[in-house]
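Below, in structure tokens: the form predicted alone, a single chain.
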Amino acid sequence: MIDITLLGTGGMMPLPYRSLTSLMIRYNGKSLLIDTGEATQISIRRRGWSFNPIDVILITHFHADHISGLPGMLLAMGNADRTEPVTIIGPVGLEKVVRGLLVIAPRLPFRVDCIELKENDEWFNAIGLKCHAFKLDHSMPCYGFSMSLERAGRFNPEAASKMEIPLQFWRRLQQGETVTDGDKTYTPDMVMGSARKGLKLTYVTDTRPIDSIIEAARGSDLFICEGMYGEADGDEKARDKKHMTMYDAARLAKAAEVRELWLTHYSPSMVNPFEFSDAVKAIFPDAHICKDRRSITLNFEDEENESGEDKQ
């Protein structure tokens, strides 16, 4: 299962009731952050989660509302007795930006490693999840991220017994390992069924609606997407500032056939985003206007979905 909390839903500037952009993901005892808007560490504390297990930080782009909280976040991790290296992944120029921000946090008790994304599409592994970074259409280089947890097929003990595979090799085959025993070789496909549906989360913010988002998000269990504007003049504002409206996001969710849409990254001028909920749901019924710290636990489809206590 994957635990997810949308730490902040604000864009451009923080408001008393709306923190800036950040998402936290927990899986198998490790944590990953996407973006570190101002005071991200405060929202993590309010959620009751720990800083120490954060191994990876993904940065979508270098606008202040997405990265200005990074020095404070790293200091908070150091104060939580973090000593293992932390990896930060983001667009070209990341190393320079991070080193500049760390002037005000010069004595961290862990190493910070930066990896720069150079292609339109890149794949890597982080905290046990398969990650896809894909380039967006914003006023500066910006990436969206999809994270997948793949799931192997069921082990078939009857097949293993029929082929007289020794019991001590069963677990290794379940783990995807090929086993050689004398002149015999056993491969996982001999005893494993077809791969089952895994889990997928896609996070997109600060972009115009483009077809590549549909392909990257296709089939996601949860699609978190910016809905910067909902007002009548939102289309014009979104085009001018290279952002999306709530309705753009809903149309992308529909085209990508995602299971659930969470809207985030609201303009500070949008005081009450919930007033647009009915219009958004008319396009994509399972859309949700989110508040800070909305949470969910994603489980495999044959397990019960559970939502966090802060889900709004």
Contents of the next structure:
Protein chains: 2
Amino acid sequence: MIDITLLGTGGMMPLPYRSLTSLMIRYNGKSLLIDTGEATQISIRRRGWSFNPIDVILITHFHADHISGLPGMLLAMGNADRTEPVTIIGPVGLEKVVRGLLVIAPRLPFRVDCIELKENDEWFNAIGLKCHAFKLDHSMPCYGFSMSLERAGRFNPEAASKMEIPLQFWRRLQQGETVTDGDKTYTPDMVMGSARKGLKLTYVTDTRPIDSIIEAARGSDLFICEGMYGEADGDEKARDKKHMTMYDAARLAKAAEVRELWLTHYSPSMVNPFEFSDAVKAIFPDAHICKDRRSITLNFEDEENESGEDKQ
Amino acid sequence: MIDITLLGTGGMMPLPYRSLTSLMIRYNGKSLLIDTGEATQISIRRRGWSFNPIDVILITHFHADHISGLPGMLLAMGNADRTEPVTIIGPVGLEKVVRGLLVIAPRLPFRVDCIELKENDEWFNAIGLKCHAFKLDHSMPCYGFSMSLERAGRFNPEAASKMEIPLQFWRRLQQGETVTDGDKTYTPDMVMGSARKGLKLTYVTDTRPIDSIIEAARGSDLFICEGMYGEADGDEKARDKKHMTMYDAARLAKAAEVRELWLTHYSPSMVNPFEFSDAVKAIFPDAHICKDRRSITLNFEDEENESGEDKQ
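Can you swap the form predicted alone for the form predicted together with another copy of the chain?
Below is the whole assembly, all chains and molecules, this chain first.
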């Protein structure tokens, strides 16, 4: 239902075998990208996903490893024959940063609209998903994002028949519409069960492990979170550089009661992030140290999830 | 003597297995880079060369595939503890483009000096090499570059002894200095043979195959040149987009009497550039269709060149 691929798992600088952290989401024929550091476009090509349907690009913050690939990304989208406007959403100052970078991509075949996030919490719709942007605690203004897909209750055809609601109105009621037919008014709640569990995805880099992340991520099916450090002196480095350790992320995942945690944004000095796996799982068992292009399709709970990692 | 590595061979956009065209040169402990498209820093890491000693970055022109990696490159140089100033040299407008891109790298641990090329031909010194920048014919102002290392004649100790030049002056004369000792004046030509053949490297992308390239590249030991198209209808595309075909490049190499031609900057639509190798060699036998990170060490003619290709 929602296709997700973690395009990279590196922080700070792209490495030959570790792309910069970035997320791509496909839903209902449209795509959304979170961050686009240098060479993110190469990872998209490796994954085999299309540039054309990227309607929205969310930018967590303006450190180069999260945005330096923007000119190339927009040019790649232009080369993929995109002509519809593209919306870029990020912290205050976005317009200035985007216009600066576009000095080398002055003519794109589509309009670029920038929306700046000003409040600590903002809600908006992107590619049909309900998005929540929430302020993090980094060395410059930075946001995390939750994306939710709500799910209506089940339609009850017996109830609709019993109330003698004409068949032609059933579909509109299922879609949440209130229908008036002469002196009769039918409301969705007459034929729909209570809302079912939807889907929720939360993405958090780069930040200290603040409490507000727990509330924002609460109940997520998938929580993707930075785990920049794993080694013994990681706590100090993390405090110093306004990042967090893998264990901070695992504690947030536990407190937020998420279903699954994916760790990403490893320090370039971390040669083998997998060595910390057991220690992380001791805090939160459903934690995964990710490789580039780890992917999953999130389905509603009575459907089955499929996940897999890039074999390259 | 001069280490050269062609960091990438792609034009227009970086591909998973083809980096954007860029050249790195090491001479006498210093490095020079020509162009820095998206992900050039990854290719440098693959090659295993250092970011710290890059004193000069030459920019051919401002199309994104030749400069989009600049912020990441400068940050990588900063992370490699560089503190000495970096000089960037490119067409008029360079300062504006660099300042635009540096909106995401506002604090670097070194000064960045921009020098704009205004004339059709300009000469300057970079990392101890004599550089010639020459205007090309592309869809925006674009320069090619020749880099030369001159070589003095051989010192003649018999002549110096015969003229009773004191031993203490020999070294200064060898270095080209005129020495005065009381009423005697010794000039280098008294003890040095005529200048020997030096080394010359010429780099040309993106352009139509204009005659001035022949003069600029004349006698190069290595001529690195774009060969964007090789297929039957390549001529038309090349004219249309202000590029050249592999055959244009081979004809320039022949006319300029260069020793060796390396082709690069392949169109993303060219899946296998090697299929055109025989046709190119029919025009200029010492032509090479390059892979990323093809490397060579150019030595003076009585030494031996070593070349090799990256095995990755």
